[in-house]
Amino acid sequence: MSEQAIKSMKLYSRVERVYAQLRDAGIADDGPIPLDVLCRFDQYHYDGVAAVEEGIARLALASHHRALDVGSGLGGPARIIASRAGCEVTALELQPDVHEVAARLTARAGLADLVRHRQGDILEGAPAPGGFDALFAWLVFLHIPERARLYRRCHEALRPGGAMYVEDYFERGTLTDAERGTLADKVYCRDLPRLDELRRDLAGAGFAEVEIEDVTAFWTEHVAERARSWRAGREREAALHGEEVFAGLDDFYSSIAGLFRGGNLGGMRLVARKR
């Protein structure tokens, strides 16, 4: 996965816009940030903090565990995991600019003692292979077509008895050529598995007890509301971020809503355990 090519996805461009959002919320530059304020702006996946809390509960995470967040973005999920479970979290992010902003936000949120940011590619291996009890990934695997290698690396990251929690896309129907083009051009997503392929590949990597929940209906509603809300706030968002950023995200949000509305793109939650 290329750290430059992924910038075709507008969600990942101009990530420093989070500072404007914080200033608009009354947070001074370089000052401390209350977590309940920061989490309004640093969760790029669907359903925000609730989705992270779902993952924590599914893996029964506790303070003595070590967790790895793959494709950790601005660090939002990692900070929630650390604050809710009280455990040490390694946040692994490919993109250098996103990684740097995330580390600064974590320091300002007072969580640098629990959340350790690392810039790198999971395909090259986890920061501490075999050292994690839990692995999380929210809307990350869709960017990585080398699925067999990805699952092996995730398996290698976990201790025996460890588990991973993933929320991601899958091919639910038969994607049209136009839908595949939109996914490739606007979401940096070039290949998606069907659920039977996913189960087979995870078993091949050594995972057992694979549980998959189809959350397509919920995500379809969620992304449609996100697109509507963003467009409804055009005047305010354009004033805050500039017309170019507003237009780019408007196109991205509406494209995702259209893909889910088509019925061929699916969303799933997955728990897979290492023997």
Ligand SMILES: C[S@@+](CC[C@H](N)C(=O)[O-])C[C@H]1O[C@@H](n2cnc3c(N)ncnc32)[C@H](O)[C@@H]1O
Contents of the next structure:
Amino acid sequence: MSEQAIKSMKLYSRVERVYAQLRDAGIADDGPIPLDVLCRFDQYHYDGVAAVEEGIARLALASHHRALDVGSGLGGPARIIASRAGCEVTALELQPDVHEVAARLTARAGLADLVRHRQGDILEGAPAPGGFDALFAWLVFLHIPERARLYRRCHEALRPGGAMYVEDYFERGTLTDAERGTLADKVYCRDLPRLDELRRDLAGAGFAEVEIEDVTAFWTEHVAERARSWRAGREREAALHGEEVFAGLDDFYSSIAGLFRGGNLGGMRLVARKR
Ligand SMILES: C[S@@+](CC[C@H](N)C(=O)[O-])C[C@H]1O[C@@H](n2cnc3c(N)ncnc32)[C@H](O)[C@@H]1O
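One more: the block was the form predicted alone; return the form predicted together with the named molecule.
So here's everything in the complex, that chain up top.
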């Protein structure tokens, strides 16, 4: 996968903007960062810390477990997993700049002994295949059209008896050509499974006991509110990040809100186990 092409998605440009947000929240550059402040800015999925806590609970994660967070972004979920469950987490992220900022944030949050950051592509395999009790992925699979290989890699990453928790998009209705275009151009999402395809492909990769929950209604409200509040904070956000970043994210957030409003894009969370 290209690390450059994914930058077409505005959420991923100028990821160092998190430092401006921290400064604005009263955190000195290079100083320690309390996790309760950091987690307001480092979660690149829906419903922030609550969604991570849901994943931890679903997989009954405990301190003796080893977790892999695939597509770990700025490391927000990995740090919450480590701090709540007290377990070691490997945070695997494709984009080098995102990975570097994430590792720096983890060090400043005092969690470098539990969270290990690795830059790489899950399609090339997990850092320690077969060594993980739990695998998490929040809004990552939507970027990866090579689904059979992706699910195989995730299955290989887990030890027998291990489990995977995923939150992601699916094709709920029939996406129009315009919706497909928006997903491709603005979300770097070129293909989505329907739920029956997802079940079939996960079973094909060796996963058993696949449980899927449709969370579309909740996500539709969530992304609408995110778009509204970003626009309402225009003056403040533009002053903090510059007009270009404000406008790029405004377009991104309102495009996602429009896609969910259309009813053809779905959101789901799933648990799948390896025998
Ligand atoms: C929407 S962000 C979510 C980040 C993080 N999971 C979170 O919820 O805060 C998706 C992340 O997946 C990463 N990603 C996409 N494809 C990947 C791949 N093939 N291997 C590893 N990471 C990938 C992207 O670079 C991006 O940082």
